[in-house]
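Taking the form predicted on its own, here's one chain by itself in structure tokens.
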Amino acid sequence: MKGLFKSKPRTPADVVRQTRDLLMFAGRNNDTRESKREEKMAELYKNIRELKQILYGNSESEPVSEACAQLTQEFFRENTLRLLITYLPKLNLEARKDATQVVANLQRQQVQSKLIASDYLEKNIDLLDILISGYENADMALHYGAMLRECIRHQTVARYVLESQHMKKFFDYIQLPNFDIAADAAATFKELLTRHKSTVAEFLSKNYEWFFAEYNSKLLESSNYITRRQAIKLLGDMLLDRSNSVVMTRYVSSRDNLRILMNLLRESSKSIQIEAFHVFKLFAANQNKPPDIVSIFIANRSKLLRLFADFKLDKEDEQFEADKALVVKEIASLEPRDRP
């Protein structure tokens, strides 16, 4: 007889629906007695863990694509993502970690060959404001930061962030005193500026003046060694990317930018020197150097040639040596140019 009353196993959609109800309960500041509230929250944590297991599988089984599709469809049908992001601060640490993994995975789930997370976020773009502002909350920063990086896999979402006022905040987030949060913000910043090539090229062209003014003063000239090292590496990645060739030409035509790069070449840190060289060589290789750039090279010629004579990598690198030889040859052969 017992078998007749066994409860039917829950479908992935049932788990999402129950999670949604429990999240709404968590968000209410109601007068539920403490024991009842604890019971409900424990149920919510269990459900979020179950969602994670459906999406990722566990030690015994791989995820089932049909179950994942069902879960994904239900998740975005009734705003469960909004509830999970909004009420994340009310969850305990383990549930926050599980929720972060659920949100990350959902960005990649396809339903009938469509990334429905992208469409949802386009219609609920204000959720990105919550995720970005998470960097201002030490308890939430790493969870929201990880979610944010997964959301900007979608080009429309990345474009929204790039074009928003939030971009300016990243220059401060990268320098927060909490190392883990600063590093997380730097990882998101890098992702924003390297993932979607055409969108990034458009953003840099439109926002060249303020962006590089901030980049130079706050990052490349930062008093923090790690900030400088990350910034010069990222600058090289951006300028050497073919899709940013117009921006690169503009950057290497500025005497102020050249001055900053020459200072970075003189750093005691070998890794900063090497990354700086990869950007500096673009100034030297520019066949249309403005007269003031030529003048700076000529005025500093002997110092630069001395610097490069001793400039070696720890391991032999043919490409680096070839680049260095070209730079040395270019600087050695420069003649003063009349100003137009």
Second form
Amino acid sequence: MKGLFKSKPRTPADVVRQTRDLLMFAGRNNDTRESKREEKMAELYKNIRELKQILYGNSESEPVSEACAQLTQEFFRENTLRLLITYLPKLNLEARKDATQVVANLQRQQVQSKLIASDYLEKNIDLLDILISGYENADMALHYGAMLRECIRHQTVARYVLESQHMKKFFDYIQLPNFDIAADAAATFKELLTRHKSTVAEFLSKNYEWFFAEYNSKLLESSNYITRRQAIKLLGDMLLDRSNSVVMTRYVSSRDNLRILMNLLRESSKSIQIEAFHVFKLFAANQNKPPDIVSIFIANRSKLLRLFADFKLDKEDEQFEADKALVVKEIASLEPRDRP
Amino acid sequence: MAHEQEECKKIQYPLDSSSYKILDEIGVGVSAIVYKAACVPMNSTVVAIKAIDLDRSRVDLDGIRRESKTMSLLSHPNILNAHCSFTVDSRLWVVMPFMSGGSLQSIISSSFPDGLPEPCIAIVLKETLNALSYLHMQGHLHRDIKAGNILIDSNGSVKLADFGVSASIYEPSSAQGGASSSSASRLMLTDMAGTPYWMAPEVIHSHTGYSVKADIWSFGITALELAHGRPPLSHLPPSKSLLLKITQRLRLSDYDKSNEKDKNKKFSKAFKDMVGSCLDRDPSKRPSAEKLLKHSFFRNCKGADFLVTNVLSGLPSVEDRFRESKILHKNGSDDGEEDSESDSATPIVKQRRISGWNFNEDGFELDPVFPTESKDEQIGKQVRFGGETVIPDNKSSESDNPDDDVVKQVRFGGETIIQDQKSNEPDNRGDSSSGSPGAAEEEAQVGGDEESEPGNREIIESENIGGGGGGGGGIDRETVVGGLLALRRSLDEQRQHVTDMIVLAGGEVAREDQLVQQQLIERLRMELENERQSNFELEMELEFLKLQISGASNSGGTD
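Could I have the structure of this protein in the form predicted in complex with the partner chain, to go alongside the form predicted on its own above?
Entire complex below, previous chain first.
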């Protein structure tokens, strides 16, 4: 078998084809002898590594763009990606890592200035279901998670995930006890909600009710420190993004939201306090504060002003000080308004 | 086969703190504590738990995520894996196998102050190379190779630990927190991480980026560390920014003192050759980990049992060593290096000043009081190998100095192994007074060994005056720096001469009467030391002056 392939140098397309054949073999159940199977698996691992070397180059040589294009084209001409994702659990750790890097790289490869990976995924969007459910499998989570993050670089793919039922599951994945997996899920969640601005704005507008209800209760009010910290940071990133201004205006008009933010401001963790401030300031800066928001500010005025008096960053930050001064001024000058 | 390995590998450790019973503290870092603990539901298996405080403002969550993920996806007998990790309030607990021998750094400082015997070094280095070779093949850089990160277990197995600053060349974007993924060219990294003494030159001056070969340099430094008990140049402050925070160094440079003993210590040619190849200033000339493993130095390497009998037997426990080191270094700001897990427990990347603090071997104090450094300090800026000059290089610890015009040499036993005349890149920012360095150099050359000290002082003083007039109240820094650098250059040249003479003499010693020669060498060496002493004093004075200038000109001089 080895001799067969050694005779002449294989083209990148050859390597892809052979990988595909071997993956199909790996997918069949054990109808072959154990020794034979081992040999085939070893062959498969070698091929996957070779794919990686073509795409990334090695210490001696940079990747050749033409070889990369050839490889990419052959890879997506047939169902190699599906096979690779489906049978990933059957590979050993090293091959899984190689495969993950190959899949990641392929998402960025252009063939005739087109991202053909995007087209492929659009037609095979169910692959995303497999990748996302990887978070429920401790062995596969980090591999599938890394692939998933690369796939959602494509806007259509990100839109699919955002609008799918999977979105709700992320609120649980983020809080899994295994730190590596939870952190990976959080990174994907953040990517989904920040990368493609227009898609995100559309998603948040359409799904405002359930999304922020979940966000507040499961993440911002979580008992888990790291969940709260990541959630408040991400909330700030989302609301401060210009493209989400409509959502932001809506968010800062709710007294429930304000109550949650004020609780976060009182946390003992400095990091959480600071991130909370960046959202809290939006409530104060809102020029059309609803009366119930105004009355909360007035009722808590002295407490808030006292809090801000001692509120400092470790490092001097002019922007922060300026923001703080504005917030203080705004709160100090509020007058009780007549109810409309 | 691979399948089976996979299946029995992952024993799931419990993910809640109540399953673990803390037994003892074995390491402390800036934002982490390392405990020895028992995992109760698993037959009270002993584990090490690194508890990282995530609420420290410096801690960057993405960095921690990367470290944790890297660790959990690596699988190699010479790499310390995490069993699992989970959060406990604002702390991240990373549960790892307990390595009862502790770090090589802690072993050396407790029981082998003058370094390990060569056969032991060979074993440790070989195992470390296995790990490095695996890491590099995976596209990872470790970026903090040093004895403090090499751990040893009771059975003599050696593992590389601490991926706090590791990076993957396959994920260039993640290293920057998504800031600029395109800037880092593939297979090259540009941000700075690590601990200064072990850092490769190209990491410090990283205009061009660096690759896996930076780890090879650090590996070479680690070899010297194991051979001598401390890394080269370790009696110098780790960086200029740290220099500003030194009052005095408590311990003298034992490194130079131990050299007296080292003279009897003979290292094999193979060893010297191996280390020399790692310390080539040109990264492309350094061998890969893979290639190093085939070096003759590792050919007849002994096994783990040899380490058990020759290194581990009679060694105090990790806990005891940690307690001892805590007493020795009471200073809270010292980020103890005593235990592997203790020092770079903080996953701080890119902040060299902080990583510099890792270093505490000389018991640094950190309040800025200047410039009355104690007279008895040694300031030899030489790397030595068994009494021979290996790398006279006074630059590698001071990266941000604008001038690079220094002769750099690496020698082994008389023969020059590396000679690198790094010519001055013409970006000497605002070097307004090109005349004065030349003049200073001349002066210094005219003044002989004995006279150069007062002579040099004069130059500095006169330049201070001149600069003061021109700079409108302030002291002309550029001029002073230029003068001092020229001075240092000339000192280097002189030292070079003396070194050459020593070498020459050394060659004859073998044949003729040794005593006279030895004495001559000693005397020359003393003279050299004096030279360096005065040079150093001047440097300190300059630092002090700079401090004053920046203090006077503006209060916000951030450094």
